[in-house]
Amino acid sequence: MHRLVLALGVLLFLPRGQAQSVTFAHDIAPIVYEHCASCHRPGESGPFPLLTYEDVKKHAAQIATVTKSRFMPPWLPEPGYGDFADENRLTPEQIRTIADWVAQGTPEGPESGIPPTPKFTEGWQLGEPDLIVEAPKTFTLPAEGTDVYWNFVLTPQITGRRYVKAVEVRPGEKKIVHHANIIIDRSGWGHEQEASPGAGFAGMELTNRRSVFDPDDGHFLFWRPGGAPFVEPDGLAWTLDPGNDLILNTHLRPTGKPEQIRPTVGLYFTDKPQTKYPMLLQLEHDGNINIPPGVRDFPISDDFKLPLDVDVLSVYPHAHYLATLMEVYATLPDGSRKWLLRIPNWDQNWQSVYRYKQPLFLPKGSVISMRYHYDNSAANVRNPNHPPKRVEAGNHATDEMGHFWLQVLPREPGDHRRELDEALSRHTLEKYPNDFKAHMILSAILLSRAKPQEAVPVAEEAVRIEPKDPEAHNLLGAVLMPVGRIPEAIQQYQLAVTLRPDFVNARFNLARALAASGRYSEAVAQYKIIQAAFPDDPEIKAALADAESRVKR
C-alpha cells in the first residue's frame, strides 16, 4: 500500500508541462496521413513512403526536425495574409506534437486505434479523361548538371472547337519533374522554337506569342506532385479550338543516371461552354532587377491600378534563388489594405499556384502592391554563385525574376478582358516606354474599341521601335484604314508583305485597301496570289470575284 501511494504521488507532482503520453496510433498518424501521406507512398515524389507506423518511426527524428524549421510539408504563404484551399500548413500544436513523441521513444500505442491507411486514387485522378495526348518525342534528361526546364509542345486531335473543364498531367517519375505548366499555344510559336519537330526546346519561363486581337486565355494550368486537378466551375471552362497547341514547360532534375521523360496530357471537356472571361494579370518589374553581389536586401515593386470591380479566384507568385520576402497587398479606394499573399521564407523549389477559398473582392480603383525582396550575399544559403556575383533579369535559373499572376474575374457579365488588357499595356508602357509588344497590344485593342484615332500614333510608335516587324506594318494599316488614310495604308500592307511574302492576313488586308481605292485589277492579282494557298476558302473566292466584276464594268 505505501508503494502505491507513492506511485501515485509521483504521478501528482509531475512537473508543470510536461507532456502527455502520445502515440503513433492516436496522435501522429492522423497528421501525417493527411499532411504526408499524398506525396511519400510508392509512385509519387516523396523519396520514402510514411504510410505505416514502421515507415514513420525510421524517419522520426527527420519529420520533427523539418516540421520544427517548416520545410515539411511544403507551404510557402503566411497565415493571415490570404485565406487558401488545400493549406497544408501544419499548426504549432500539431508541430510540438510530433517533437514529443519523437521525445518519449515514439510509442506505436494500440495497433487497433491506428486509423486506416488512406486510399488514393491510381491512375487518372478524375478517370478516364476525354482525350489524351501524349509528347511526341522522348526527352532524354542527363544524369547530372543544374535544374532543367524542359518544353513539349502537343498537339490535340479534336475536329471542333471543345470546352476544356480540366487537365491533368502525367509527366512520368514524378521524382524527376518537380512541376509543370501548361501554356496555350494558338499562334504556332511552340512549334517554331524546336530544332526538329517533335523535339521540344529549353527555357524556365515563357513568353507565348499571341494575336494582338486575342485576348489571355485566363487558366492556370499547374501542376505538382500530390497536387488534384483542378475542375472549372460551370462556365468558366476554356475553349480548345482544332490546331491548337499545348506547351508542356516542366522542372526537371537530374538523378544521377539518364532519365527518359515522355509526358502525357489528359484533358477533360464538357458541352457547358465558356461564359465567363477571367484574365491573368502580371505586376512585374524585371527592368529593375540589377543585383550588385553582397546586397543583403534588395527591394523591386510594381504597382497597378485596377480599372473595373474584380473577383481574385487564384493567385501564382514566382521569382527565383535570390528571392527572399514576397509581400503582395491590395489598397482599397476607401484606403484600407487587403493582403493578397505573403511569403516571408520564398523557396523556389516549392512554387505553386494559390487558390482563394472564396473569391476575394477587389472594387474599381483598388491598387495591387508588389513588394519583392532578394538576397544576394553568402548569407543566402540558396544562392547559386560562390562567391556571389552581379545578377540580373533573365530566363536562365542563375538570373532573377520577379514575378505576380493574379487569375481575376471581371465583376459584369460579358467579356471585359480587353479593358484589363489596355489597362495592363499602359501600365507596362508607363515602366518600359519602348515596349514593343505592349504598344502593339495598347493599339489593337484601342481599335477593337472603336478608338481609331488613339491607335494611330500608338501603331506608328511600334513602327518606329521595330520598323522591320511585318505585323507592326500590318496592325499600322489596319489602325489607318478606318480613319480614311486609305493610300497611306496600302503602303503598310505593301510593306507588310515586303517583309513576309507569305503574310497572307496583310496581303488579304491589301486587297481590300486596293479594291477600296479602286484599284480593282490590283486587288485582283492579290486575291489570286492569296486563292493559290487557300484554293477553297469561301472568303476568298467571294471577294476575287467582286473584284473581277468591277474590273470589267
The other form holds:
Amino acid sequence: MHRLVLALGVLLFLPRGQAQSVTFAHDIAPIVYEHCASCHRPGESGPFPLLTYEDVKKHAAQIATVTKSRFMPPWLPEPGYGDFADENRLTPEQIRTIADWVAQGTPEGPESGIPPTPKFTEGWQLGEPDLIVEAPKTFTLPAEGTDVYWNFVLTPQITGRRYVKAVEVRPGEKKIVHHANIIIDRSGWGHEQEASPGAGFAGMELTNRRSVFDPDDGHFLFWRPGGAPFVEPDGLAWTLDPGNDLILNTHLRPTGKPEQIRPTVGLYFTDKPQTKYPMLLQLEHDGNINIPPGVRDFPISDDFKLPLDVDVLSVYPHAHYLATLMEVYATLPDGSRKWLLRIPNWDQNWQSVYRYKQPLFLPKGSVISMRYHYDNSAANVRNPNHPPKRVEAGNHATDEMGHFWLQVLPREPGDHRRELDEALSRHTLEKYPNDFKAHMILSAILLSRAKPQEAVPVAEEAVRIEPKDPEAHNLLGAVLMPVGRIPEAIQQYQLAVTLRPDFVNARFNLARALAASGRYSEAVAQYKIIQAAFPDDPEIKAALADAESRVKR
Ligand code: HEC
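Now that the form predicted alone has been shown, please provide the structure of the form predicted in complex with heme C (HEC).
Up next: the whole complex, starting with the chain shown before.
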C-alpha cells in the first residue's frame, strides 16, 4: 500500500509520458533477487552473478534486452494456459521497470535501501540424503562439437525395499549439464547397453520398458538448473528394490575444453509405503514427422480419449530444435475446453517438467489433444541444418520428436495402470495399424487383464506381421492356452523354440503345455534340455521329476 501511494505521488508531478524514477535499491534488486539470482550466482548455471549493484549495472543493457524478449528468466509456458508451481516469469510492469531503470542511467538509490542478498542453501537442497549414489565412472566431455546426451547407470546399494519420496541430482558443473532425467531400471537393461561395466552409454532419450510387465513408475524424475527437487506427498513415494538401477540421462554442452563429469544422486526415503499409482501417459505422433526442407509450418497432432477419471499432476513437453508452437488441451465430455499447456516459442534448451499448482481434473471421456508445429525453414534461428534439409523422427539431436507426457493419477483408489495401458496401446494401434510392437504390447496387456479371448486375434496379427519372431509365437502360445486351444499353443511354442533354440521361456511353456495334455515323455525331453542349461534350478528339477513320474505310470 505504502509503495503504491508513493509511486502515484511521484507520477502526479511528472509530465505525461515520462517514467517515474527507478532505483536499484527500491525496484530492481527485489526483481533480480527473486527471479534471477537462483541461477546467476557462483556455482550455478548462469554465465555471471547478479547479486550486487555492480553485477547488475555491468549487464544492465543486456538485462533490459533479454527480459523484454522474455529470453530471461527462462520460462516457456504462456500464462493463462495452465497454472504451474515454480513459475518464473516477469510481469509486463517488471519488464517496463527494468527498461526505465536502464533508460535513466541505472541509478543505485540509497545503499541502505538495498535488500539483503538472498540466502541460498549450499550443497544438498533437501539436507543430507538418506543414500548418496555416485556414477561408477567419470565421463569426459570433448572440448568441441555438438551437444552430447550421456547416460550413467547408478546402482543404489540397499538391502531391502525402500520408498523414495525425493531425488536430488548433483550433476557436477552446472554450466555443462543442461538438464537430466532419471529412469528407474528394474530389468538390468541399462547395464546391458554399456560397452564395459560402469562406462555408461550414449543416447538422447530412452525407455527401459523392455517388457510390458515392467510396471510404469509414473514419476518424472527431472533435474534442471535452478529447479528444486520435488518431495512426493504421502502415498506417492515410489518403490526401490535391491538390484534396481537408476539411469541418469544427461544433456551436456561442450565448453571449449575437455570436461570431466561424474554426477551423484541423493535419495530421500520415507516409511510411508506407496498407496497411489500415478502413470505417465504419452501423446505423440512421430510416425507423421517427415518435414521437407523450407516448410515453415508443419503440424502434427494426437488425440487420446481417457478411459477413466484422472487428476493430471504434471506434464513434460518434448521436441528438438524445429518445434515452434505447442498446444495441448482437453475437450471434456460436456464440450468445454481445458488448457493443459501452451508454449508459443519452444526452445529445447529450457525444456522442463511443469507441475500444476492444483491437480487438474479430467473426467472419463475427455479427449486430450496435442498440436505441435515445426518450422524447417532457414528463417528458424534454431534450425541446426544450413541449408535446411529433410527431417524425420529419430533419437539424434538433429532428428525431430513430438512428445507430450502427462503424469496422471486415477481418481478411483487402487492401481489402474493396466486399464490406462490398455487404452493407450489400443490408441497406438489406431495410429500405427501395422506396428508389430504395439500388437505385442496390447496382446500381453489383454492377457494380464484376464481377457485372453480378446488377446488371441491381436497376437495372431503380431505373428502375421513378423512370422519369424520367436517372441510373437511364444506370446500367441501363451494367449491360446487359457482359451483351451492347447494343441495350437503347443505348435506356437514349438515354432518359437525352432526359431530360437535357447529361448528358455518358450521351451518351459512348451514343456508345461505338453505335460498338461498328457504328453509326458515329450515334456520330459524338453525339461531335460532346459535343465542342461540351468542344472540347479529347483523349479525345473521339480517339474522334470513330476513329468518323469507320470511317464513311468
Ligand atoms: C534457470 C536459470 C536462470 C534464471 C532463473 C535466469 N537465468 Fe539468465 N541465464 C541463464 C543461463 C544458463 C544463461 C546462458 C544462456 C545461454 O548461453 O544460452 C543465461 C544468460 C543470461 C544473460 C546473457 C544473455 C546472452 O545473450 O548472452 C543475461 C543478460 C541474463 N541471463 C539475465 C537474466 C536475468 C535478468 C534474469 C532474471 C530476470 C535471469 N537471467 C534469470 C540461466 C538463468
